[in-house]
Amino acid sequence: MLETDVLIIGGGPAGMCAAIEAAKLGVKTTVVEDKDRLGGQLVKQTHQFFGSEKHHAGVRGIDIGVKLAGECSDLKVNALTNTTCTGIFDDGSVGCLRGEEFFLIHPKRIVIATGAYENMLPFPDCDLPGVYGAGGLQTLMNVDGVLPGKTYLMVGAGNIGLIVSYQLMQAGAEVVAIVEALDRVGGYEVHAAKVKRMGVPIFLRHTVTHVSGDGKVERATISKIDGSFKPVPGSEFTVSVDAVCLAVGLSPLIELIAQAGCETRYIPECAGHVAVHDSNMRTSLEHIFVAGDASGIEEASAAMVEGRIAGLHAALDVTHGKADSNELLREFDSQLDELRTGPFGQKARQGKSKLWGLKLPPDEEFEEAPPIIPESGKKPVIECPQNIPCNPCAVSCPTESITIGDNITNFPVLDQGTCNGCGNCVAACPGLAVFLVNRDYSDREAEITIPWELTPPPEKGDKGYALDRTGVAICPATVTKIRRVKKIDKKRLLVAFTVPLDKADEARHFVIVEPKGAEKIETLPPADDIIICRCEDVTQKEILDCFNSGYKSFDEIKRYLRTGMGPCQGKTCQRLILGILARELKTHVSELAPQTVRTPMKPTELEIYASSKEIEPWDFENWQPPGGGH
């Protein structure tokens, strides 16, 4: 048994944080992580985060994984990694479970930031070997060294969809296509750019209808869909594929929350169902808080302040609030309202807006922003449309050149009378929207200076073509120069092109060989059902026959079909089902149960409990079932 003053559940980025704030106060700190390290998504995220310094702008998620570590261990912080948390009980004890040995953890306080898991889209043959989820892709590629396909369709331009996109290029894959269901862009224009002037056509009102190949994913056929998002007949079209990534959204893991008994509720802003919490983390049950993607999807910017204000939260408790950290707390607050502000903190506001009972003024109206492109010179061209919490390219600028306000949401504002050109603002954005632009290189040439983060990159004299912002190659090119600001990022480079003066406003990116597009192929039929649950072989068909015979809840379908048994236990299947429930009862689904949870949160077998330490022989002999009987 194993007692502590703050336990957290989850050692990712809202975890670590929590931790972190806890141990400051000289509490006792516990963190059970079920993988080998602490770091959770961070681990695998190689792009540069936004925001400001103190949300670790600039900085890769993969280094600020390392240095939140680090911090841990500098605080002493017990880090049980390789180790699942089954269940919270009556008693507040917590059951743990490492390699076959069970054991309990007794804390004071619990933290849970278990984080998020990944929605699948159901088409026919989505089971098929080479059909991905983006974050299970991003794993293989970025932390197992595993490309596991050369062609790509990516579904989803949201952030995710965007970041993994570009993500694949760097590791030499080609993405086809993106396709997206709505009529815009989720994700943050800047990513939607970066991959868009490499060659990367994005599909509007598009979906994957079904995939098919010979016992791995060989084709995609894609549609495009109307106003209800049914495809369109006749406007389907296939494209050669070894792999089709899903990028549809994340959901909150909340399995563990629903299973201590705190109240949840379904928060369409905040991705589904998510824990009851007031603005300090804490849940519906004293001595459990919250943070991170278990309290509502956001991005990880924003679970890293929730965690330090539920750790510090529940660290006061221990300590009876002995500490004087209204200051600090009130810094947190304030840094959570910076990351809100803009078009894409809206859902966040509106989602915590509904969960505390707060009514919000009207959204404001964000429109985007012209490029900054100056008309003589060797200046840098910012190319950032929209108001997103960033500034790394006002800081990193040695004249003072271009500023940012108050607000790091604002627009960035260049003075280009101060500018001397450095070119540190082009290595700086993490958005890589920067762009210097040297119109003064010749009389009749000018020279592009553009961010590089792919490999093999060009050399020197070599010599190809320039691609403007759609990936289409506008005119001959020949590289420069190439370069590396190291006290700003030591991995990407700066790689500067000459093109004719009149493409200076045009050319972004450059190739050796031109780029072709993707080439239609025959339609193949689509397979007569669709996989739902894909640890039991449960189709559609026998789903909607279950609800047709009267099963109508997921429990009730769980029991009969054995949905959600497997060994995700219904993290792929639940929304799913869930989604065929309320279209069946011409209902919500908010109005629907979520599957009840029981401990333990994996399938695990009997033997280990018995032979743990931790639970009392049980006394078959004289045992009565409760209120007496036989």
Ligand SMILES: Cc1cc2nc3c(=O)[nH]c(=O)nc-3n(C[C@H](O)[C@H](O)[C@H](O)COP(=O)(O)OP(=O)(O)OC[C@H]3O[C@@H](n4cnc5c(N)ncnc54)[C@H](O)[C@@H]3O)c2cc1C
The other form holds:
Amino acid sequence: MLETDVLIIGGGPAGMCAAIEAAKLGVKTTVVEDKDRLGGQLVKQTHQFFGSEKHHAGVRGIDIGVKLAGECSDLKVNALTNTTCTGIFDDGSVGCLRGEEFFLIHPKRIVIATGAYENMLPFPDCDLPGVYGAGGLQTLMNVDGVLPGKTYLMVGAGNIGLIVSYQLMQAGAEVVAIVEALDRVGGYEVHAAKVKRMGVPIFLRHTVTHVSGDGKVERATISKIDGSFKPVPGSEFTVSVDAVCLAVGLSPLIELIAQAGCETRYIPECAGHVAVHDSNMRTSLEHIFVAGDASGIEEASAAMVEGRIAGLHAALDVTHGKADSNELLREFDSQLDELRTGPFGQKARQGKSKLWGLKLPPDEEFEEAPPIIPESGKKPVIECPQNIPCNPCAVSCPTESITIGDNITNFPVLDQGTCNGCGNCVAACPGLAVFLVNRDYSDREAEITIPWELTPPPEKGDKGYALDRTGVAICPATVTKIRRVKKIDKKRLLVAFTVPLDKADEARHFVIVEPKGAEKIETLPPADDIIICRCEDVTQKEILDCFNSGYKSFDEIKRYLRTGMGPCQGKTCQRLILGILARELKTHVSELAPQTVRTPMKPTELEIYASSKEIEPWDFENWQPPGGGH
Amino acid sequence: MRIEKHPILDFARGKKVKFTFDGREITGHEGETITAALVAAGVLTLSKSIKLERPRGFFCGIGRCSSCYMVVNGVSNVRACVTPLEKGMDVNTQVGRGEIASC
Ligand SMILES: Cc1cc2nc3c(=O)[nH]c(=O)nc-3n(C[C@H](O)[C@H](O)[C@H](O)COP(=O)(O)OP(=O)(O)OC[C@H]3O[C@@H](n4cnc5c(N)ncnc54)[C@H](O)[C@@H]3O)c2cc1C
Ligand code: SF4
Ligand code: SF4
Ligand code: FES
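With the form predicted on its own in hand, show me what the form predicted together with this ligand looks like.
Time for the whole complex; same chain goes first.
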């Protein structure tokens, strides 16, 4: 039996930050993490984050993960990796599994920061090898450096779909298209602009209707959809791809929360069922806190602050409030408010307001950013048209020529008079949305400097084409200079090339070989049924038959068809089945009961439980609170 | 397919080791996931589903969806996407529910 003051389940950004704040208060802190290292989703995020310096803006996700893990170890947090928490019992003990070893932890307080799981999209043959979750593909590609094919179709134009598309291209793959069911791009415009100028078309109001191939995906059929999300007959076309990548949203992972008995509620703005929690991140059970994606899908920046709040409150409970943390807590609250301002923070703001019984904040409209087009000299052109929470361009500028102001969702404003054309802002912008344009390069040519993060980079003197914002080749271009601004980013290159003067406002990318568009190929008919529960091989038809013979709830269907009883325990199918039920019952998912969750969370052979061994307790005896305790 | 050149990342791959997949010898890197080693060698089907024996590859890549369960050193239901590769591992396509396939 292992005793600890605060136990954190999940070692992602939320869990690590919870651990850091708890340990800083001098309480014994333990983190259990399923994977072999701390970091959660951060371990695969090669892009620079948005936000402000407080949220590590401009730093790549992977580096933030390493930094937080380092802080945990400096603060002597006991990190149990390769360990899965399988259940929280009524007596407050927590069951954990490490390899074949089952053991119990007795914490005084628990913070659940288990993150999220990826949503599945059902369509004929959606279970063929070659249909991958965006996060899964990102892990394989960025952690192990392996790609399962050369050509991809991305489904979903939210930030994840856009970022993973770009990262696929960084890894040398080809993204033939991005399809998005909505009539607009859900992610940041700067992320969309980045892939569009590299020639990737984004088809709005389109979806993938089926895939086909011999034992693996070889082709994907895309169709236009109407206002009620139904495919428009005759609009389909097929492309040849090795893989289809699904970036259709995340759902909070709440199995442990539900199993522990915390009250849950369906909040669409939080992306699913979440634990009811207050603004201190405490759930309906006094000893259990929640933080990060598990408490509602947001971004890592918000997950980190929520983690800090949860960790601090959990620790304050243990020390019986013997620490003056009010100022710190006020600071965290204001950071969260800051992150949740603007149109992109709207969902989170509304979801949390619902949970806390506050009046719903009004919808915020996007403002149009005023275009900044310098007329002469070498000046940055900032193409950042939305109120996103971000400011590295301003922070990186040595002459303070770019200002954002106190509200981090303000647009960047450029003072052309003081700007010296150094290009730091081009190197710093995580959205790759700043370019230098030098209209005085020569009588007939302008020089464009673009941020470059692809392999292979061009070389000085290379001749090729300039592409416009939609990826169309518009004119010949010659590379004049390649450099780095090492103190800002060690990897990113700044590539300068010349174009005819009249193309200065259009040229935004450089290629040596002109890109070719996706080729349409023959469409094969779809399979006539859809796998909904992949663990138990249950199809949509079987579920509908079951429904029509009187089984009307998730638990009833589960008992009859075993859906949700396979090893993934409903992570893939629960959302889909609730969706089918809601459709058939003409109601909303929020009105339906999710599945009843029982321990263990990860199907385990019962023998392992029977053999529940004592594990070597971590050496809390010789443990020193950092800084001599507060 | 292995990514050889990346503009941002340097992959610190473990030393090369041999293992078997359905009896065939394959080379991978120690410490990478079994899925990574197989996908790099062009193997996309990791299991056959339990009733319909449909081919399945990885899906979530983080140990949550059960799509990649394989029989490793005689033990079934091993999550290939989160299990590090070791020298000499005997990896097999899992057909149906684990127990049946562990022969
Ligand atoms: C492709 C992509 C791009 C993104 N880009 C950005 C970005 O630019 N900026 C940004 O701010 N955010 C970004 N995000 C979002 C961000 O990654 C998440 O919001 C953040 O990681 C959530 O943190 P978390 O700690 O709640 O969860 P996670 O990072 O998912 O961590 C949860 C951890 O808990 C562990 N765990 C789960 N269950 C158990 C259990 N039972 N026992 C033990 N351990 C368990 C998991 O293994 C995992 O390590 C992106 C996400 C994706 C997928
Ligand atoms: S080019 Fe240099 S001086 Fe001008 S705005 Fe950018 S960072 Fe500031
Ligand atoms: S221009 Fe500035 S605010 Fe806009 S994405 Fe780039 S760094 Fe962020
Ligand atoms: S791919 Fe989902 S569990 Fe391995």
